[in-house]
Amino acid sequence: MMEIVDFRVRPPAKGFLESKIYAVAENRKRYTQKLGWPLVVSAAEQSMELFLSEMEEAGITTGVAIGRTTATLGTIENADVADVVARHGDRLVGVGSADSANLKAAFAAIDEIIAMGLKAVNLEPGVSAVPMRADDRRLYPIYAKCEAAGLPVVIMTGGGAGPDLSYNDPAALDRMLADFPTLKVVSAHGGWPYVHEILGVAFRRENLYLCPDMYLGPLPGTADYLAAANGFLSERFLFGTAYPFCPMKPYTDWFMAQGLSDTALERVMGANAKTLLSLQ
């Protein structure tokens, strides 16, 4: 049986419920409807029991619960991520977060992430108190610390990643990847809408992983993402539902029906995430 790792979930528990995703339900519903998916029952009812049931129904064996530290989208403390993972350790692994705009706090958060056994560091510099693009030199000490610790970085560089579309600019990510060639970096939201450009960066930078998550589906660029996942990017493409924006079973069923080869599908659905996050 294929293992499925959903690389991008924010379960309905603890500090996750205080972030904008849950606190502003109409915003979440608007995105879900624009993407053409049915509304997510477990999110509406803020029920972990239903969330786990929906995971099981979708065949998702592991969810990657991602924290955040932002000025506009809310904060999910690393302690809350660790607590939710500890309560559901057979189904969830955790990614902590650091404050992109506060170097001292970011260093402390990275140490905390390591001590808590969380698997990576999430950064969202475009929606921090001081919006920054991926190659902003103020972020470089954070990247260097993660690189030295062997911690992958998940960085939001797609969708609503900043005050304007320039914060999704794949050229900025390309420059950063060149400066940190051994740092493994996941582009959350996959650089959308700059699909060809981000795929070009991934072609030349082998430390870049893509997780387009909610920006796959009835949107321009989907065919190009899937062609890359089925080809040169099959070992660096990550499946993710962006729950609670997308319902897990409908999204998973749709994705698995998109014609990826058996080898690519096994990698994308789980093997790549397990390797990246050093999961057993």
The other form holds:
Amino acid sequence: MMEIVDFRVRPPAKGFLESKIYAVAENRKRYTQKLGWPLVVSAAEQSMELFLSEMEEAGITTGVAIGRTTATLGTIENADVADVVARHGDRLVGVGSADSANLKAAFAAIDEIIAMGLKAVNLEPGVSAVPMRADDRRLYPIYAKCEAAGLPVVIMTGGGAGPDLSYNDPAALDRMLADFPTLKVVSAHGGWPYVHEILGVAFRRENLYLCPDMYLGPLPGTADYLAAANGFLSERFLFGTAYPFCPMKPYTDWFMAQGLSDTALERVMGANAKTLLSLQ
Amino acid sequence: MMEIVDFRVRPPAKGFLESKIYAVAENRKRYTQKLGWPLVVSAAEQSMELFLSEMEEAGITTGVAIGRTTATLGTIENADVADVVARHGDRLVGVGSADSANLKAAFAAIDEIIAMGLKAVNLEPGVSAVPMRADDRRLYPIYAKCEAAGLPVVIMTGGGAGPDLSYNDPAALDRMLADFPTLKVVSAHGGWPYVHEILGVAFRRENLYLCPDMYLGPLPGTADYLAAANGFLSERFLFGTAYPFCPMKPYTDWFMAQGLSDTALERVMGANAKTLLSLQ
Amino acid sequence: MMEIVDFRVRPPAKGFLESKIYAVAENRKRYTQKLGWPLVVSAAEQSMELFLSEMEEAGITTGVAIGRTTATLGTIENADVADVVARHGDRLVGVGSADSANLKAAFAAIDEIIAMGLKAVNLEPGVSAVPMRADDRRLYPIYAKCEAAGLPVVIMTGGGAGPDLSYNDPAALDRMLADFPTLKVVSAHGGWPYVHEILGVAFRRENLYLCPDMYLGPLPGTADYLAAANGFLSERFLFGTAYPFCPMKPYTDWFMAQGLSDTALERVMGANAKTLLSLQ
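Take the protein just shown as the form predicted alone and give its structure as the form predicted together with another copy of the chain.
Following is the full complex, with the preceding chain placed first.
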């Protein structure tokens, strides 16, 4: 049995329920429908029990529960992430978050993340109080602290990651990756829709990992992403459902039927995430 | 029998004949040939009669005759558009135009468009006397007036829509769409060649309609456009031949053989345009 | 038997051996492996004899040996290019180079290139001492001198052509092509990964030639490039192995099996290069 790590979930518990994903159910449903997936029952019912049984059904062994600190999409405290993970330690690992627009608070959050045993730092500078791109100088102290601590950064650069599309510009990410060559960086939403360009950056910068998650499926660029996952990017591509946007079993079944080689599949579905987050 | 609305035609009559498309025949023919289509007989002969019979042959029930006010591609007066449409009211509807680079004239043109019963306002800021991108502040009063009047805007953002490619930048359009959320905007030429990016904007902004017209066919990105037309964009994708660049029957036959679902085809070929322009 | 011109080779001889491609063998091998090709024996052994027999095996009749003057990838003197070409006049033609960041030296290099009978001028402004994009005003005197002399320019705008991805921005190239309409410009690495966009520029500017070379194969965008090579770009697409990054026979065999029409293949594999460089 293959171990499957879902690199992007927001389980229906505690602070997660107050973030926009759950609080504005219509918005979440609209996304799921535009993507052509059936609605997610456990999300509608806000049931952790159902969530865990949907994971089970999908064959997902570990979910990466990702917090957030944003101005427009809500906030999930690191303590809440740690608490949910503590209660489901066999099924979840946690990624904390820091406020991109408040350096002092971000530094404190990173210390907290380390103390709580969370595995990485999630940043969403495009939807912070002061929208920024990945190469904004105000983020550089945060990157430097994470690099020094050996903590990977997850950064939303794709989809609706800012007031306009340019907040996803892969060139901004390229500059930052060059300036912090030992910082491991995951692009959440995988730079979509700049598909060719982000793959070009990934070809060039070996510290970049892609998790296109919900932007795979019926959307343009999917074949390009998957060809990369099967080729030069097989050790840096991460499977993720973006739960509760995509339903776990249908999405996982679809993904696994896309023709990736056994080697690529084993890496993408789990091994890459385990290495990146130092899971055993 | 399916109703077919061709969202972009410039019939061979009156002011249309003085615009660059007809006046510089060599240029028009070069485009048609680069796109791999046979030359358009009715355009060469500048014959309205032939044009109408080519429409008939192609099964096109309604053509949207689009005027223009530009510095480099010529001007077709709103009165000329209205006059051509009046003489062929069963086959044509009209879209007027306004000068992107002259606010006072643009305001007058919009009033004229409303008075004449034209259905939308065509803007081509990239080829105006002062080339501008879609998010230029000088265009904002024009957008505001159209939004207030409930008039859709057709804006050339694709192909040769400016001195260089950056005038097609989908991020500029994204900003404008966010700032005028109830303004319905058609991207003429569909943002080509920024195919993934414009589809990303369309996924995000539900007030954007795409009409890639002549940039579909043997050109890169066609499969992506058509997959979107068949999926999340089926209610906001518009069929158009860009006549006289593409010949109506061969282009229409080709388009209808691309494997769109019956539902998508019915929307894209006509229903979307009828709803957008409030045709009955 | 079809004549095959390989538009981009760096033979293992003289100054070529001191440039980064040969001097940092690990780097070269990493690229070859990421691209999925077997390592190149003649490069590892730095053997001209083996190089010539690999050309023979691949059916490559003429190699275009391209010099370079860069800050980060090394320099190959025009005299060295001319010397290698002189010793293998039946198999190689030469393209010289000029320093993008030193106008006086660049002017002297262009005079030298003409005097030595080299066929074009290679510029790599993104990796010069002062990284620049293709539309940098400081390059305009160089372009003007080449245009006046009827010398084509080869410019690296693709792959790792600068500190970040934006140095490959096709809009910068578009502006330059518009400003020098009779200058023939080859984009080495073909604008990759901005695939749709560079093809859009090529559709629009008939003085642009593309040589995506090593960025064809398992990488995203390959199908788009090849469709263009088979269509509107068949007279301006150039085959090139980027030797020693790709091995000549496997790459050539792969390329020729991609389904290009006979006409397109004959142009792309040789006729275009011969016309462009005025070879007989």
